[in-house]
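In structure tokens, the next block holds one chain alone, the form predicted alone.
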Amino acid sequence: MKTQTSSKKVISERVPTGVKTFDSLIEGGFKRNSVNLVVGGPGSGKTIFAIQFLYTGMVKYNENALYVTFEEKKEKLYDDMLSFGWDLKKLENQNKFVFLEYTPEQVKKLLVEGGGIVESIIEKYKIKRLVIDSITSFSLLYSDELAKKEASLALFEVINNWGCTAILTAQENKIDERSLSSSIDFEVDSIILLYHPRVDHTRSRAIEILKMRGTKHSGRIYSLSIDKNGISIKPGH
């Protein structure tokens, strides 16, 4: 029951993802301790989307963080990352940065344990921000809905207890609500998704933010693109 020494409304801490003005349609960032999900297909711009949150947290904010992937490798990404000025060996080794190439049939062993080896290292490097990228790979393992289900929602609360924020990304090459796995879509806070649709013989970047819990946020379609500073959306488009 609340109470009513005040007045005020209870506002939700939120944590800034420094993807320019994506930050002020989501009331400040994404809520501390949430789950939130970027979908899009190939080269739309999740890993890069999900690292400039990484970054910014570990540069701006001083909070550590660790980057699970099954399809990376450590030492391209590092060196792809680089062009955006985002120096992720020198984060390593000042051991703000954690890179850990998982195999998705490890994740399921992952939750079995209860958390294992992830949890061990959240707890040593005291992290703050998480990404899985991606969970395309780790949903594939089960054969059937409710299987997968089930799965999902274990995954979802062991990050949950873990006590990070979290950035979860998904394949899809053709974006589709009724695509989106209702289990996960109802266990996520939020459902960011990339758009890279090819119009004649261009390409274009776009970006929605599909849902998002207690967030007021627009509703409409937004051009994003990618440069030196990496990933920037642009408003009123």
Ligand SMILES: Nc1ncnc2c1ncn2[C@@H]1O[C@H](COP(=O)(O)OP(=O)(O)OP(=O)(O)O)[C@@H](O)[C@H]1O
The other form holds:
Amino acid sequence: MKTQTSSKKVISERVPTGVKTFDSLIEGGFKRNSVNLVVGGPGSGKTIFAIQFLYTGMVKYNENALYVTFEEKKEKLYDDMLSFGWDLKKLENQNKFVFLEYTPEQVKKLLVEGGGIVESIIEKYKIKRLVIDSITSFSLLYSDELAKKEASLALFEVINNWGCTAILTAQENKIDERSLSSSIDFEVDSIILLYHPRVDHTRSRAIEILKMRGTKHSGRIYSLSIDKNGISIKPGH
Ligand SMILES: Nc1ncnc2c1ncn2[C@@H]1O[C@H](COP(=O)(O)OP(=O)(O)OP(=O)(O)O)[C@@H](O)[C@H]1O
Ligand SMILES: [Mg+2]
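Write the structure block of the form predicted together with the named molecule for the protein whose form predicted alone appears above.
Full assembly next; the chain just shown is listed first.
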């Protein structure tokens, strides 16, 4: 998805997420090699969104994927994702997908010592799409805001050097501008918010692009649904 001027200068390269109609709201996808934060409460769709991004990369764009998690269990995740027709086991057997269970302490160590296991996996499997699900437990390792911010910046720098397009997920029970600016006050290329509010006796789902650098994006909040094909966004709602 390269867009080139006549002087062959690459002006923008987009990495489609595969989330229906979402890509059209962000000029075709995430910027290549960007770090993107997906924020939402429990059950808001963070993991499904992140895996859909990886799955699209593997099956449509021949981009290998690494999923690093502190919380999800492999067998359970593979089983859950099969309900969308996403066979992660098969992709793992084809060396296109790597599942890595990691502790927040290991990530902390990685920042001090350099790449470690993650870097060697990225090189060995030629990983182009990366997910860390979630960074909440990692940031909890740091007690004061400054240390948290420094660690987050160090993590983003490491990810940038890996040459991957990344999604980091973050747990935030009550999304409002104030809590975001205090707890997720760091330098990512984009912030996507997933809402799952209760209205009377039912819960609805919605998505908002809070920021995306270098992108003319929509400022609206859109309805989101999860069905047998994964996540999709209803245009115009
Ligand atoms: N096959 C499916 N069809 C429709 N909806 C589904 C399906 N599978 C899961 N869901 C919905 O998606 C929700 C889980 O989404 P997901 O695991 O991505 O949330 P999450 O934000 O990662 O949550 P957590 O913070 O607990 O990790 C379920 O609670 C359910 O409402
Ligand atoms: Mg999850």
